[in-house]
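Only one chain is given next, in structure tokens, and it is the form predicted on its own.
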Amino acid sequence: MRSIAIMNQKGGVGKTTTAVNLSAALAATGKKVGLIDLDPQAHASLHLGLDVLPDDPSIYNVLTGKTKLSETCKPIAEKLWVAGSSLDLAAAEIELVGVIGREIILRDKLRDEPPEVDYLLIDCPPSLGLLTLNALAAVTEVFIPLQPHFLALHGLSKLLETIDLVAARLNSQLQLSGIILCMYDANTRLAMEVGQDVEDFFQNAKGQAKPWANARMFQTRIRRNIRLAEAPSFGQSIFQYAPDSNGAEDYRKLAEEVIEERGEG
């Protein structure tokens, strides 16, 4: 099973978007996937069209109480199930202050019951706190989706640290295995720009001591898509809403790459 924690402090750069699409493009590969929502806004869930209701199991029950994390997941397509979140998830950061061991509660949780897939996949709050570790310490491979604008390249580092950190105090076999970049506009330059830069940054690490010394930017750029915009309103992945769509034909590349990457086509 490839675990893969897809994460990014700054929200609106295509986080859930890649993690609900990304999942549904390798379900529909033929690869079973699990997809665990643990931003507390639970747009991966509603994305979906899963509503998580009070009295639902949710990852909220799983981290505070003695819900197993199967009771939560949620069928979505052949291949594909979603542990689904809710707002309840942001009072756990607060519940869970005192308790000890509380960034590898979800860890632990899957030692428990390892989920019977090929992929799991973890979609990240848009911050670097309790949650965010958790997911850290759960997975070997980290995501980052990037907008290509100076902005992105600023956060990066912060992200970078916070992998760091993890790699050497919680999860050794923790690794930056992906960037991808998202709402891209090839007819800019910035874009082009920044691309470049990020390639440039991951290339002269190779051979480091670091956590992303085997990190590769992903080749597929996602492009600016109208339909990925609007397929959460409709509760759909972009290949149920849009499946002739750019953002449908560039997931799917996402996936194809994924895959090939390990030699598991």
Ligand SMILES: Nc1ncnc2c1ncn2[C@@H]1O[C@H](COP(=O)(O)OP(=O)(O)O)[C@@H](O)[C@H]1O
Given for the second form:
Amino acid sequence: MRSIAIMNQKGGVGKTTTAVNLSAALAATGKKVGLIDLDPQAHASLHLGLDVLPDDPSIYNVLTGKTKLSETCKPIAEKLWVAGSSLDLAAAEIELVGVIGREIILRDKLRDEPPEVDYLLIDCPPSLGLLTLNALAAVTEVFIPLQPHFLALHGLSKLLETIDLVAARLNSQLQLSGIILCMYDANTRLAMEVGQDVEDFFQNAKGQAKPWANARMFQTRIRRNIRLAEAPSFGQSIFQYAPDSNGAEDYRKLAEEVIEERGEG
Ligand SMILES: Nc1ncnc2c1ncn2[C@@H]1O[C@H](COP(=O)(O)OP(=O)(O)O)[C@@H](O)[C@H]1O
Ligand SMILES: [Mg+2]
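Mind giving me the form predicted together with this ligand, seeing as the form predicted on its own was just shown?
Shown next: the complete complex, the earlier chain at its head.
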């Protein structure tokens, strides 16, 4: 199983759009996929048409109680389930203060009951708090969606520092494996320049004793596409909502790249 946290402490960069549509694209190739929604805003759950009701078990109950992850997994498509989030999750951070090992609760739950999937994706909230730490402690890979903005690299250093710390203290297997350029405006000079800067940065990091030494920038750029922004309000992935759109094409290609990366075919 590959386990991947989709992370960036900045909001609005394309984490949820990527988590949902990459999950759906991987599932469409026949892989078994699980998506854990770790954001209290529950955007990934809603995007896939899952509305967690107050009495339904959710990731909040998994992190703060005895609920098993499997009790929260809802099938969305033949090969795809989602573990839903709800606004309660915002309180988990405070409720867990004082709990020993609070950063590794999710990891322990996954160890107790390993999900039977080929890919486990986690949609992280836009912060570097306890929920994101739980994701980083539980996975072996991180994907970072970046918007090609002139400050994109600026926020990256804080993010890399967090990954470094988690790798040193909580999870020695953790690696940053991919950068995904999202909301890409092809033909704008800024987008191309930022893409090149990011590529150079990770090229220079090759061979360093850092969790990003093997990071690569995916060649697939996720273009800005209005269909991607419309799909969530219909509770559908891009493949259900607009299968012929550029958005669907880009996420399909990204999934191929993700699969090929490991020679899984
Ligand atoms: N490639 C894209 N083209 C157009 N809109 C996009 C694209 N990717 C994301 N969006 C929209 O931008 C907003 C932020 O994206 P989202 O994935 O929710 O970011 P995050 O999870 O990082 O906060 C959402 O309204 C989403 O629908
Ligand atoms: Mg999000």
